[in-house]
Structures are given as structure tokens and as C-alpha cells.
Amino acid sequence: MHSVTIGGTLYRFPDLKTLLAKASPKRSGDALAGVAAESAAERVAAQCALADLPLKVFLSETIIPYEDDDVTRLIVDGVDANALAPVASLTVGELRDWLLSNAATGAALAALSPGLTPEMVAAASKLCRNQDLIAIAAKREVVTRFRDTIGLKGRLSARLQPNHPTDDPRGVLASVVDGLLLGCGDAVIGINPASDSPQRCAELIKLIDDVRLRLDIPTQSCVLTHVTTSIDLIEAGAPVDLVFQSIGGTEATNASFGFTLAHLREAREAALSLNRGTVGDDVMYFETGQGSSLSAGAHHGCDQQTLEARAYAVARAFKPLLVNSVVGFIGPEYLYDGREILRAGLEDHFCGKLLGLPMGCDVCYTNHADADQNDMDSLLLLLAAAGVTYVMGVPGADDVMLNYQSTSFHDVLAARELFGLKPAPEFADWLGRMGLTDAKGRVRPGALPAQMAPLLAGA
């Protein structure tokens, strides 16, 4: 039992799972869900509650059972003590303050991520204003390599999504060359079929393979298949660099989207095995989003911010080139307006690059969500600030297969150009041989590059 007294009201928290739910800001999703706290006084409770409750807490009590569910067991069992030594002793809001300090360095926090459970993470960015959600997670660096280097400070990568709604090898090369042209791709050219068939999917990797090779572009390409494609994919000889799922933060949430963690093993292994990679050996991609739990069933009456962070310590066990949370994706339900969605952005932005991670986001709504490209300009720019990993390259910024908004390649050159950001070194360069940018590093591509010219031919 979690209690706390307020102007003389008593307030009573059952267990732990209640008062991560209750002190989480207001959203759809948790009032959807029943478990959102009933009035703002009794958020505020909840918060202060929340901020006086020492972080051993979380290493004693489970919001779901151990013995009920794998993520968990992932959890407890991956703590590392020694590195949450440094920070054992405290509260919620002390281990809320010292982030914030001067004593928080990029360095000490890297160290400290191995000892940090994705609940304590949830817990602290409860506390936290927006902008402490963003000076937090400028601090942390988070580096990658495949065939470039993502996540170094003072970068911006951008995933070069195609997709098209017929998978037309036309329409999917006009996209790419546009990306190209406009400095996008450096993270991942990455599409999600619109038919899921083994085949349609060798045929897209196939091509996007083709092009970086007759382009030599130093980056990795990626179908968004399920991860058991994927795997029989790798075993049929087709040239997969990353292999893809969304996942959750509960074992049931997994179960939904087909697979266990058991499958994500196997298919590292399986990726691991080809020796694609030029610069290192990341090989998984991940997508996770604020309710996808709770549209599965499977939540187990957690709010969906800390099962969201929970979905981070599975992507975390797998040594992920990209993660990233597809923020608007899944509807008003769960994020109801734009408010909503850039709060949600900024926290799973924070709890990622905490719990050690590549942490990316698709700044993105559906067209039924009280949002609109402005919302995504905000957050777009409020997550450049915080030192994001990556965001998507999407033609002008509608995708006209999955029927939802996102950001663009020009918003990409828009953040770097305000923030004084660059591609990946790699990538970069490429930019540069290939006549892509100016002096200065900026995308000004003077005319199509002659190598480009027969991809738009059909040759």
C-alpha cells in the first residue's frame, strides 16, 4: 500500500502498478483502460507519492508477476546491481533531481543504464516538466553501427520510407531517389510492404539491396516483415541487413504480434550469421508505440506509458541498430490530440535513451486524431533539442500506404539546418562525392546525379 496526505484528503495507492498509473499525465488511452487517476488532485497525489518512493521498491514489487509473464522475468532477472549502485539509495524525485545535475554527464549515465528498469525510467519521467524530459535525454549518447554510425552527438538520421500502396518497384525507386536527393536514408531505407508474402518481400529487399549497391551507399536497408519472414528470408539466401518487429511490453502484448522472445534470438542469430555489416554488427529494428498493450488486451490493468518503457527492456536485451516508438500511429484512443502525442514522444524519447538505447521516433497522427502538421512541427524540433536518434523521410510527409501523417524529407533538412545537425559521418560523405551537398555540408542537390538517372528509368 502506497498512501500520501494532501490539504487533509488521505489518498490510497494498492500497489505499485496503481500508483505508476494514477501519476502518469493525463491520455485517452489509461482513461480508456480505467486505471487514469480520477481528478488532477488525485494525479497530484499520486505524483507525490510517486516522488518519495525509493527506487528498491521497484527491484521488490513487479506490476506484472514474475512468474506470469517473460518481459518481466527479462527485467528482474537483468538488473545489474553494480550499476545502480550510484544511485541505489535514492527516491523517485531525488533520482528525478540528479539527472538533472550537473553530476548526470553523458558518461554517467551510460554506465548507469544497465542498472536502470524500465519502470524506474517510467516512474522518473512522471515527474519530469517537457523540458526536463528534454534536457535529460540531450546528455545521453546512444551509438550504433551497421554500415554507418548512427547516434553520434551532433547528428540527425533519418529512416528513407518508401512505401507505396501496390509495392510498385517504380514507385518505391522514385521515393528513394527523392530521399536520396534530399539527404534522407542515412539510418535505414526501410519499407513495410503492403503484402506481407514471402516473395513480395525478397522482391523489395532485392531492390533496395541493388540500389545501394549501384549507388554504394553506406547504409542499411530494411522490409518491415514480420520477424519469422524474416528468418525464412535469411535462410532462402536473400540479402537481408536488418531484420524488423514491433514489440511490446508484456509477454501476452508479444503473443498478439506472433512471436516470443525466443524468435527474436533466433533471428539475431540468424542476421548475425550473413556478416552484412561493414562498421558493426546492430541488426534489429524495433517499433513500439503508447498502446499497442492495451488495443491487444494484454495490459494487465498497467498504464500504457510504463508498458511502453517495459517494451524498451525487450528491444534493450537485443542490441538494436533502431528502436523507435511510431508515437500518433495507433489512434485517438490512446493519444487523443496533439498535446498528447508530443508529451508521449518526449517521454518514450527519455526512457529509451535512459535504458541505453537508439532512440528514434515517427513523428506522426492518423487523419482522426485532433492533431495536425503544426503539433508534429513542435515536436519535431523539441526532439531534435533532445538529441533524437533518428525520425522518418516520408514524401511529403503523407505515407499513401499506411494512410497516416509523419514527417517529410524537407522537415529533415529543416532540423538539421536549426540545430546545426549532419547525416551520419558515412553517410555524409557519400553526400558529398556525389555532389549532394555544398561547401558548407548542406543538401543542395544541384541536378540528378548521373548514377541515379537509369533508377528512374526502370534499367
The other form holds:
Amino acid sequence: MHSVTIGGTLYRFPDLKTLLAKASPKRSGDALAGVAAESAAERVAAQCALADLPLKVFLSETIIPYEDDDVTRLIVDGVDANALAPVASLTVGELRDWLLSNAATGAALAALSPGLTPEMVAAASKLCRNQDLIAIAAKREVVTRFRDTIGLKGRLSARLQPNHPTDDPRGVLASVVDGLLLGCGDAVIGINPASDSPQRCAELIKLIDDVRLRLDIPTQSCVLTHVTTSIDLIEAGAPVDLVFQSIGGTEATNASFGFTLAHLREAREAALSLNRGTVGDDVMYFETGQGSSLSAGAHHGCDQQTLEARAYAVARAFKPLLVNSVVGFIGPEYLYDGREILRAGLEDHFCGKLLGLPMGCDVCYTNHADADQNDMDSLLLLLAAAGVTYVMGVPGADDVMLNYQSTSFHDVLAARELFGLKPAPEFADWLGRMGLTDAKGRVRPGALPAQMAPLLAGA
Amino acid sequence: MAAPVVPSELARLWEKLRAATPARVGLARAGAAVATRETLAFQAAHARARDAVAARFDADGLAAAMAARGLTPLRLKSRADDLTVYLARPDLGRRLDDASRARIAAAPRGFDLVFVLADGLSAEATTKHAPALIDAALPALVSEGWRVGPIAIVARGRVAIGDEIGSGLEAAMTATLIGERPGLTTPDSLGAYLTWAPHLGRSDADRNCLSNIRPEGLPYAEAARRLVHLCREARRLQLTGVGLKDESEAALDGVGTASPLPREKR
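Switching forms now, from the form predicted on its own to the form predicted in complex with its partner chain, please provide the structure.
The complete assembly is shown below, putting the previous chain first.
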């Protein structure tokens, strides 16, 4: 039982999961789940109680029972007590203060990551203003590698997302070329297939891998299909660089996605066996999003932001190259408007980075949410300030297959220029070799590079 | 003032490539940003999509259109009273309000198939395409002896509201035609969800879905052909959902996927 008195009113919170839920900044999904604070005053009371809670409590009290949930087991069994030692005696409020302090350098945060649980990180985020989420995350550099080096300070990478409503190869190729000309694709050239048929996925993998080989691009490809399909594709000899899976923060959520942790282990080993990386062997790509557990009826009475952080515990167990939340994709019943989407995007990035993940963000919204491209500009630029690892590059920000809006190749260029950020070093060198950057290093394609012409000969 | 930049060689390239995809490729640039005309084109498309979500549902007009065909319209409402509630509380959009439940209780019952027309996230899609789809599908069903019930017209309904309607009218199955979430280029896409033995508690895994029904997407005649095919198969197998695969060729071309679940990014 946690309790606090504010302005003469006593507030009681029966357990940790209730305290976390009531302390969570307002969003529609927690109201839909019936776990949100019932008033603004109750929310602040919960935040006050949470601030005084010793971190030690998180080591003894789970929000979903150990015996019921394999994500809980992954978290509890994985805590590195030595790593946690420097802050183990603090409360959640003191942890926030320490994270903001000069003592919390990038190196100190990197050393701390293995000791932190997702629930601790989620709790700290609930006490942070947006500015704090940015300032703390900006200190944490997470570097991963496959064919290029992603996440270095001073870099902003982009996933090139060339989706097409019918997976038409020429249409996909058009979007790939557009993105490359505009300096995107250093995180991954990653397509969501319209059809989940294994044959179609294999064709798309070969299409993108062929472009990569012919242009000698230091990047990786990915077809975002189910993990079990990727395992089959690897067995069938397809040139799979990265294995993708959508993941959630509870065992039941992941069951609704049709996989278990064993599938992820098997897929990672299969991808590693191909030995396709050149500068590193980070072969996993995960996407997440607040609200997925509630959507799957698998939230166990927990708030969506805490469960989102638990999904990152799943991710970090598999040494991913890339992780991003698809923050506004799920719709207004989970994140109602631009304001809630913006807050969630900053929380997701903060929690992912503190847990040691190469955290990117699909800065996005759907047309039934009260949001627009201005909201995305705000989130994109705040994330760039926070040192986000990568964002999406979608032609004109309009995904014509998944029917939602994200960030465009142009948005990536604008963010890089505003903050003086560069693409991944190997990819930046490639852009220079292809003649796609001007004297100041800005991406300003003047003509089609000669190497690309044969690619489009039939177009 | 500097003109927006698309080098002429690239401009010619994009003229050809644009035919291969509806994606916004090869946009004119101004500095790093998208040039004015292309920016405004995007905003115009977004405005259309937002207006589609906010549009009033012309249930009277739809009811009159059904009556003119000799079909019996049955006007119903969900428990979501306004757009804000509808968007934030999908659970309320899945249930009928009290007056509607009374109307169902008083209606004749016992049918092979009941059509449910709901506004969903694009009222325009439903009013524009649902009558044409019914016109294209009904003759085949009637000639095969299907007893088709009244046409339920539901304001602020979600897909699952068909379950309460179908069970109340004792329908063997329902076909819920509902406006899909507008995309930037598709403000008026209709979805059709087929549910065998509808009852409260049915999940998406229990349904088959045809999506993107509109003349520029999955055209009426083809949508109707597949809808009738799925109805026949549902009756033969006594089920819908993951156990009922749409083996028709068009299901493989990516247009109007007939997946048991509407596709999601995750």
C-alpha cells in the first residue's frame, strides 16, 4: 500500500502497478483501460508517492507475477545488481535528479543500463517533464553495427520505407531511389510488405538486396514480416540481413503477435549464421508501440507506458541493430492527439535509451487522430535534440500502403541541417562518392548518379 | 526568389517513375524542404481525410435509398454519442444504445444474412459505396435462396456492432459494410466484414475482411463476387475467420486483401 496526503486529502494506491498507472501523464489509452488517475490531483498525488518510492521496491514487487509472464522473468532474472549499485539506495525522485545531474555522464549511464529494470525507467519518466526526457536521453550514446555504424553522437540515421500498395517492384524501386537521392536509408532499407506471402517477401528481399549490391551501399535491408516467415526465408536461402518482429511488454501480447521468446532466439541464430554483416553482427529489428497490450487484451491492469518500457526488456535481450516505437500509428483511443503522441514519443525514446537500446522513432499519426504534420515537426525536432538514433523516411511523409503519415526524406534532411547532424559515417562517405552531397556536405542531388542509371533502365 | 529545385534530368526521371507508384516520389524541393505547391497538395489531402472523419452520416438518405430498392431499413445508433467519444471509446461504438436494442427486439427475426451499414471512420465511404455493393451482391444471393434481413443502418458504429445486431435478429451471418480509416489518397474506402454466427464477444480473428472497396481500389463487381463467394464458403463450412481462406486469385494481388484480420503495421 502506498499513500500520500496532499492538501489535506489522503490518496491510497494499493500496489506498484496502480501507483505507476495513476502517476502516468494523461492519455486516452489508460482511460480506456480504466487504470488512469481519476483527477489531475490524484495524478500528482501518485507522482509524489512514486517520487518517494525506493528503487529497491522494484526488485521485490513485480507488476505482473513472475510465474505468469515470461517478460517478467526476463526482467527479474536479468537484473545486474552490480550495475545498479551506484543508484540502488535512491528513490525514484532521487533517480530523476541524479539522471539530470552532471554526475550522470554518458559513460555513467551506459554502465547503469544493465542494472535498470523497465519499470524503474518508466517510473522515472513519469516524473520527468518533456525537457528532462530530452536532456537525459541526449547523454546516452548507443552504438550498433551491421554494414554501417549507427547511433554515434552527431549522427541522425533514417530508415528508408519504400512501401507500395501492391508490392509492385518498379514502384518500390522508385521510392528506394528517391530516398537514396535524398540521403536516407542508412539505418535500413525496410519495407512493410502488402502481402505476407513468403514468396512475395522473398522477391522483395532480393529486389532490395540487388539494389544494395549494385550500388555498393553500406546499409542493410529488411522485409518487415513475421519472425517465423523470416526463419523460413533464411532456411530457403533468401539474403536476409535483419530479422524483424513487432514486440510487446507482456507474454500474452507477444502470444497475440504469434511468437514466443524462443522464436526470437531461433531467428537471431539463423540470421547470425548467414554472417552477412561487415562491421558488426547486430541482426534484429524490433518495433513497438504504446497501447499494443491493451489492444491485445493483455495488459494485466498496467498502464500502457510502463508496458511499452517492458517491451524494451524483450528487445535488449536480443542485441538489436534497431528499435523504434511506431508512436502514433495505433490511433486516438490510445494516444488522442498531437500532444499525447509527442509526449509518448519522448518517453519511448528516453526509456529505450536508458535501457541501452538503439532507439529510433516512427514519428507518425493516423487521420482519425487530432494531429497533423506540424505536430510531427515538433516531435521530430525534439527527438533530434534528444539524440534519437533514427527516424523514418517515407516519400512525402505519406505511406500509401499502411495509410498513415510519418516523416519524409525532406524532414530528415531538415532535421540534420538544423542540428548539424550527419548520416552514419560509412553511408555519408557513400553519398559523397556518389556525388549526392554539395561542397558543404548537404544532400543536394543535382543529377542521377551514373551508377543508378542501369538500375532504372527498364523503368 | 529562387525557384524550387528539381534538376531537369531528375524531373524527367520522375515523370516516368511516378507512373509506378502512388507514393509522393520526386517532390520539388526548396532547400531541404518540400516546395510550396507540393506542401499545399499534401495539406489538401490531409484536410480531405480529416473532413471525411468529421463528416455527418446521412443515415436518412441511406435509408431512403434502401427503401427505394424495396429493402427494409432499420435505423440504429451505438452508445457513442459524439465523435470525440466515438474516437476515444471504441468499446461504446461496438454496442447499441437502449432505443436501438428495443427496435431490434421488436423487429422480425430469423435470416440467413443481415447487412449492417455503419459510418465507421468515413461516412462518405458508406453512403457512396454500400448501396452499389449491395446492388452488385444481392441478386446472386437472392437467386440462391438466401433469406436476407432488413438493412441495419448504424450511426457511430464499429465493426463489432454487427455482432449484437446479428444475434438480436437471429441471423446466420452478418456482412458489415463500414467506412475505413481514411488515408491521404483514400478518404472514401469501404470495408466489408463477414461474421458467421454473430454474437457478443466475437473477435477479429472470427471474421473475414474485404478492404479498399471503391471504384479506384477493389471495384464493386469484383468486391461483390468475392463477398458472395465468402458467404457461400462461410455457409458451407459454418464459420468465418482464420479457418476460411479467400483462395480467389485477386486475394493475392494485394488489392482489397481478404485477410481474416485487417492488416496492421504490428
